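We begin with a single chain expressed as structure tokens, specifically the form predicted alone.
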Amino acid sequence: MGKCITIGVISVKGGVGKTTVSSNISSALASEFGKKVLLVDANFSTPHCGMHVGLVTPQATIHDVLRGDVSPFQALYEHDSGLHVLPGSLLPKNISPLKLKSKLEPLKDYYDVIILDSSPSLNDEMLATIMSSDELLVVSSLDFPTLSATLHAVKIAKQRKVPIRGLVINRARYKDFELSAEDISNASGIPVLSVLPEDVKVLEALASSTPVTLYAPNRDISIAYKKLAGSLIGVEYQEQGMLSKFGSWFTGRK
């Protein structure tokens, strides 16, 4: 890679999940990829970016950032993973979210990836995060109304002229009622860069403050997220498949 990329996750609509692909995404990027990666907790109202990694009361933040009561260095936490989070206050501040580019710029010189978990909501926090970022991550589930919003999300972003790299399905649980990722692809004129299952171990992540690619690095969830991660970077995750597994098992052995 050459220069830091900064990735938007958006979505209009909460509960599909966001900040959940966020801060997997994130994960993957730095224990499986080795990348300076650092997250930021762009949802200024609502943050929850801290708690996906078991960062639940940090002194200083995000919204001190933008305050410009700290630098944005003096505002990094390191996870056990090697990723550097940016997070919020849960306590309520006031903010001018749209300083978050300015404040993010110095950052720049010292990560490869900058993702930031955008708010679900349209205001200036999502425009923030669209003005700070250099490419969008859309997140969709296969339903009507998430489709509806996805839809208004796609055009918020075309308008600003913020390419979209793609859209991220996630909790697909494959059933006849769902919408296909072809229907959300058809529609909203962007293509599907991944499809990731519902599976119970996400929410056993999060209930330990750990992103599922730790918490749970070889289940199907894990490995979409970090084929998925690996998409971003030009990078083929390569799957450690039984045979190599059965190979380092039986090595010396004859």
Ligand SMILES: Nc1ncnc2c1ncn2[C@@H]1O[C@H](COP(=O)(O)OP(=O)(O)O)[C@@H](O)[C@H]1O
Given for the second form:
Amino acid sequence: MGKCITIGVISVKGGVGKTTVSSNISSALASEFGKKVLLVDANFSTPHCGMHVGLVTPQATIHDVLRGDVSPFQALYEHDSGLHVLPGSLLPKNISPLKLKSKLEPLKDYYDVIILDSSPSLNDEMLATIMSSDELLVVSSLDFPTLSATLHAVKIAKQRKVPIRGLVINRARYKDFELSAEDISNASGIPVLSVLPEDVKVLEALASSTPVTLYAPNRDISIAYKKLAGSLIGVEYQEQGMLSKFGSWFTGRK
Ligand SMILES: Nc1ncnc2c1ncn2[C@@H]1O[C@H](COP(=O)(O)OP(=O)(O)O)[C@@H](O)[C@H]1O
Ligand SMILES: [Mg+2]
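One more: the block was the form predicted alone; return the form predicted in complex with the ligand.
Full complex below, order starting with the chain above.
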């Protein structure tokens, strides 16, 4: 297998969409691109990855791994999509966040991509994600408070000399009062990789603990997620249009 790439998903603000973006690009990379993918809940204080992928009361967790109670291989769970998840514990536990990097090391032989869902808190939790990542995605939305948080996240990543792959703009409502993706990109000096719309299907998907890319695969946001996932590994996502679907029925070709 080729070299594993570890991608941290960060923002210095809660509720922007880190966990949603992390779980959807992870499941898209696994189900659409056949990659071996591990989603790690690195938001140690409020770990919600499990809820996004239908894993609510895991036995062993990243907390146990960081405490040295279990090996990282003992805290892996397989999702229906083929995605592997290393979830967090909903019960508070004392941990050393900065051990994350060394604990992930032995897993890298087994995965193509490791996605780290970060904490927004400006402490060792977020630093653990930044220092464990080969590159970062910064999640932003089109309002001033989030822009301010985005500039902050970019500054921290630069101080730590971890490359930022790009911005993921989430919850675009396409209203006049919004900033534009270009505004965020110009202010931060970071390219925009994807603009994801506000979509109630995301909330519906969360209510059934399924990433929206699997819950509503043909929705615009799901297509956008698949394109984003493909771009991260340098593969173009081929949208299967109606024409090609019917075409293959008529010709008998798959
Ligand atoms: N594109 C979207 N459209 C609608 N709701 C969204 C979208 N992205 C995220 N959400 C919702 O916003 C809330 C916060 O998202 P979450 O991923 O948990 O943010 P974070 O991890 O940054 O705190 C969740 O309820 C999620 O379902
Ligand atoms: Mg989160």
